[in-house]
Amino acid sequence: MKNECIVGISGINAVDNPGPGVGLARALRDDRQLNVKIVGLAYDAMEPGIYLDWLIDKSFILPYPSSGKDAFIQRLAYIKQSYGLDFIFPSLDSELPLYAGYCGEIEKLGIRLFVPEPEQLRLRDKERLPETAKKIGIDSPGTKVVRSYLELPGAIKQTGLPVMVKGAMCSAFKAHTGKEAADFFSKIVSQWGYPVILQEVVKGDEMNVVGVGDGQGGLIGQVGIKKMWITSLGKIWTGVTVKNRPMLRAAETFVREYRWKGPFELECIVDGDTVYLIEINPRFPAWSYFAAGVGVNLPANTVRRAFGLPYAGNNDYEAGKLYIRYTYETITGLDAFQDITIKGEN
């Protein structure tokens, strides 16, 4: 790629609950023929990615999506005009409705996106998982949608204990007793409101697949992993690549049936030949660099696809490759923090 492409990446909060952004930046750097500058799109001055200047060329603070689309789009327009911005990877659940809903307005600024359409985005709703799982040929745990506290005891009786108590969009807790379920239920309602999802606990191995759909029913690539060790927040710390055929076929069917556009992650429980769909994430997960590390550079291929550039058609990878996350410290001057705090950019 001869002409420089400026790529914005959010989710650069590489903390104990890491966002995908730093991994996406690493993946883009791995493609030596893709001439990119990387812009970090942060929401807080303490997001570590701001200070990783060997990965991220410049950073800007964005207004929170809850501030409304006008302020958000105006900020993107400022970044486009003052520094340049050709493409954005939205990496956080909270911003995806804005990018999907106002894709046309953002692209009129000269900023390209490769994101699901609003109707596709609604597939992530946990209450729709059974329907989606059936359509792509796999199973789903027993699920009850609870819209009031009075419905909770009956829903627990139907799903049984232990049970997963989940917010419609965020948060998930495993309850072993009715009291625990009620406590988690109240916690989720106070944070996210109704509905709350009760999901049967199924046994098997935790496996995920990350991929990118081309918007026409085809896959740009995919990689499957098995979780080996997770943190107390449920985030993968150690994993291994797998080629579980039923799970990978389900991902192919998902992309084909829904003509999915952009990155996705299917979270599954696999018990022999039975695959249960647990969640759909309409973005890259935090472990996405694993795919690039085993030869399937999904972020770089997404940029190439968006700009009509050639990308690797052979997206095969080797099973049995190990992924280990680690912590890292960086030291920088206080002036970087002052700039991002006072000026909103660094």
Contents of the next structure:
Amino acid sequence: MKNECIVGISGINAVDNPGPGVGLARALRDDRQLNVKIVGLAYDAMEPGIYLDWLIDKSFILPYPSSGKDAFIQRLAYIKQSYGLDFIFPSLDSELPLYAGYCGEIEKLGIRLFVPEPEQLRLRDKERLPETAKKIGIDSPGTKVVRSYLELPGAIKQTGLPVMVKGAMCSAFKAHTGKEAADFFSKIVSQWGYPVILQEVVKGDEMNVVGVGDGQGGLIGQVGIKKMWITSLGKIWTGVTVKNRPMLRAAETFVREYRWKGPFELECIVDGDTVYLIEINPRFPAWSYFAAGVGVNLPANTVRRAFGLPYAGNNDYEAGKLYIRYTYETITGLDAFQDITIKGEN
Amino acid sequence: MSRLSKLAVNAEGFVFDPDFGDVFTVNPTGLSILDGMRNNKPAGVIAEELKQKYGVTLDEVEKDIFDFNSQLRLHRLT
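I would like to compare: after the form predicted on its own, may I see the structure of the form predicted in complex with its partner chain?
Entire complex below, previous chain first.
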């Protein structure tokens, strides 16, 4: 890219439940032909990405999406004006409705996005999962949507035990007894509100696909993986690339049927020839650097696509490549922390 | 293409299934049986080869092949 492109990335909270941002920044840096500067879009001064200056050039604190779209868009306009901002990768579930809903307004500021339409975004609703799974030719676990505590015992009776108790957007717990299910139910309601989803537990291997749809029914690329080792929060720590055809075909159908635009992750359980769709995430997952590491640089190709630049059409990868997450520490002075706390930027 | 023929197998007996991400290890006898099966050799031929290679009775190698097949079925590889 001849001219510099300033890319904003949120989800730079590289913590025990990591956001995708730091991995996206690494992937963009790997594309040596892309002349990018990276802006971290943080919600808290303690987000580690702010301090990783070899990956992220500058960071800004954003108001929470719940504070309303005016404050949010004003902040983006300020960043555009004061530093420059040509493209944003929204990486957190909570901010996606805002970016998808006000895409036009944000693009009028001169900031490009590559996100799903608001109607496409609703496909992630867990209550719509069985319908979506059917449309893309795979199965889904038995699902009950629970809208009050009174409905809970009846729903457990239908799904059986153990059961997955899930929030409509975040949080998932495996309950082995009715009492455990009731406790998780209350925990989710207090944090995320109603509805709560009960999902039948299905056996098989946990496999995921990360991909990007071009908005016209085609794939910019995709990579399938199997989780080999997860943390107590259920987050991947070690994984391996796989070429499970039924799962990859389902991802292709998903993008074609819904003309999906932007990054996505399909979370699946694979039991022999049966693929269950467990969740759809309308964004890059935290392990996205894995794809770039095996030669399918989805973040870089998304930026290229958004700016009409050529990108690698051959997105093949090798099965059997390992992903190993590890911890790392960085030491810095107080300056960056002071700036981000006092000025909201470093 | 059968799952067996898609397996990545190295000379030390490390086996990777690219469809499901499963990893297995096989001992030298298992590796000989697996190689034979992947090359579509009939069970009788594999048994005869093993008998010659290890200097054991046909009964013993047939039992080994039977056990190995059970393991493959258990892991849904056949």
